[in-house]
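A single chain comes next, written as structure tokens; it is the form predicted alone.
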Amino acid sequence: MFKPSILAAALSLATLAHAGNPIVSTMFTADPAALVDNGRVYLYAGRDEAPVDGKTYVMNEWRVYSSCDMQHWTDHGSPLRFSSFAWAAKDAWAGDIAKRDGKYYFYATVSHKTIHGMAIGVAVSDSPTGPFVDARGSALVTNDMTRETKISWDDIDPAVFIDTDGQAYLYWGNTVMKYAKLKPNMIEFDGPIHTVGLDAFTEASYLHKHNGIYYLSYSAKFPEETVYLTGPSATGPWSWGGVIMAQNAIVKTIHHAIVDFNGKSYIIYHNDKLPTGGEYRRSVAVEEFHYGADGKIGLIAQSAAGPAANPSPGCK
């Protein structure tokens, strides 16, 4: 007989009976982040909780989901909510996760309780699929520590990236950009923040390397397309790259993680094809893409079937 504490994990970790897109079809998810641990994808999302008429974004928690093909999808819960930060009022909006030293560490977003405005949180755990907990007790970034705007969520948007020498940098902003290395315990920035001046730059900064070309990609305009920038190393300078995927229908947001799993590259965004969906009810998606001969992207297209199989040899 299954104890309840069996039987509820159980019942947690229910594959999604169905492939295509959206990935999530039993309610709406927003804002993807992503990770390759071990042969298996884990896919990062906040969870849209507005009513059909909802007039701005309900978010209290993230969901974890994870693959090893790309088209079955196993539900892990929620393994962090904007409460396991004390000191954060409300939202959970767009995060990122990085793996170090055995330990799996996820930047958030969320309304600091004191300080107004919008912050950047760090959460830390010994599983990718959590629970999480506040690494810090404090924000990492709050909406003091920017001047650049008047706006009170120009400090969201985390994306964290680390390099092949072992530095690592987080990328965040609305308006305008900023990253700032951090140090080897990831909790804490080595070094001033740095402001970096693109064109269009609306926010969901992304950096990934392939064959040795540093990517920053980025939502452009309003409502946002993803655009692209390549340079040579992991600041720059950039060079234009081009548009990678065309604005949504309904919803004016497009958030995005770029991945590389078992040989082939993937991006993963939002749109608005469920079924009452729209601008503060969004649903995560995937594509197959291929970089040229010579590292370019072209333009992605959205679908519903979304990528064939990729089998992960030895993920169950």
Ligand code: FUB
Contents of the next structure:
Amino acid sequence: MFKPSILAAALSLATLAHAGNPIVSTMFTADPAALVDNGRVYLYAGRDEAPVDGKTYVMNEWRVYSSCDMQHWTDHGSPLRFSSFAWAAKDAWAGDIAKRDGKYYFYATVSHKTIHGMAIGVAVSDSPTGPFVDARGSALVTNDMTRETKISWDDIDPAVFIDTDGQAYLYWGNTVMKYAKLKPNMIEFDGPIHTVGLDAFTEASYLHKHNGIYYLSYSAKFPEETVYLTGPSATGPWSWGGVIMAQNAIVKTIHHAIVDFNGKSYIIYHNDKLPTGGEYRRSVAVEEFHYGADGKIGLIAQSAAGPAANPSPGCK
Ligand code: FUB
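Target state, the form predicted in complex with beta-L-arabinofuranose (FUB); input state, the form predicted alone:
Every component of the complex follows; first up is the chain already shown.
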């Protein structure tokens, strides 16, 4: 007979029963972030817990999943909750992940208990599956640190990027996109906060590099579509690229992450395709895409099948 602790561990490592989109059908998930580590891809998502007739986000925890082939996923449970930050009042909104010097840093959007508005914290772990703990004991970004808009949710959606020269950057924002350099310790800014003047920027900044080109993508307009810019450095200057993904049918948000895994490129995003899905009951999905010879990304269609299996050698 299983001891309860062994049974809990077995359940928390369950393989999701199906291949194809959405990746997770056992619960509603949103705001994907991704990390490839030791040949395995890790997917982080917020859990949408709103009821069918819910009128607002109910998000208390992040979840983590992993795959060796982008088709079959293992559920590793929840590595972090908003309450892991003692200074946070509620909300486990979008986050992003980076690995540096053997440690995993998760940047997370939460509501602050004492400083009005949304804030960004940093949690750290020795494992990509957690558990993560607050790395600072205080927020890295609070609403009173940026003044470009009066809204209380303009400091959300962190996107972390470590350049090939080792410099790390954090991009974030709603309505106004901002960025700052991070110190090598990954938990403090190294210099001022900058703003990026963008057309129709809503939220969900994402910075990645492919074949020497920097790609700054984000959710534009509302309902949102995913668009991208390209540039010669992690801070631009930026040139218009195009629309990567058209808006969803029901849910107005579409938050994405872009990742190279085992020689192929993927976009992970959320939609409303699970039964009873909608604005506050979202589902994370993945598509393979290709860069043109000129580095351009075309419009990527959402699919029910998702990508073909891409087994990563040596990944178990
Ligand atoms: O999930 C809460 C918010 O909705 C995220 O922070 C935004 O990107 C949007 O997806």
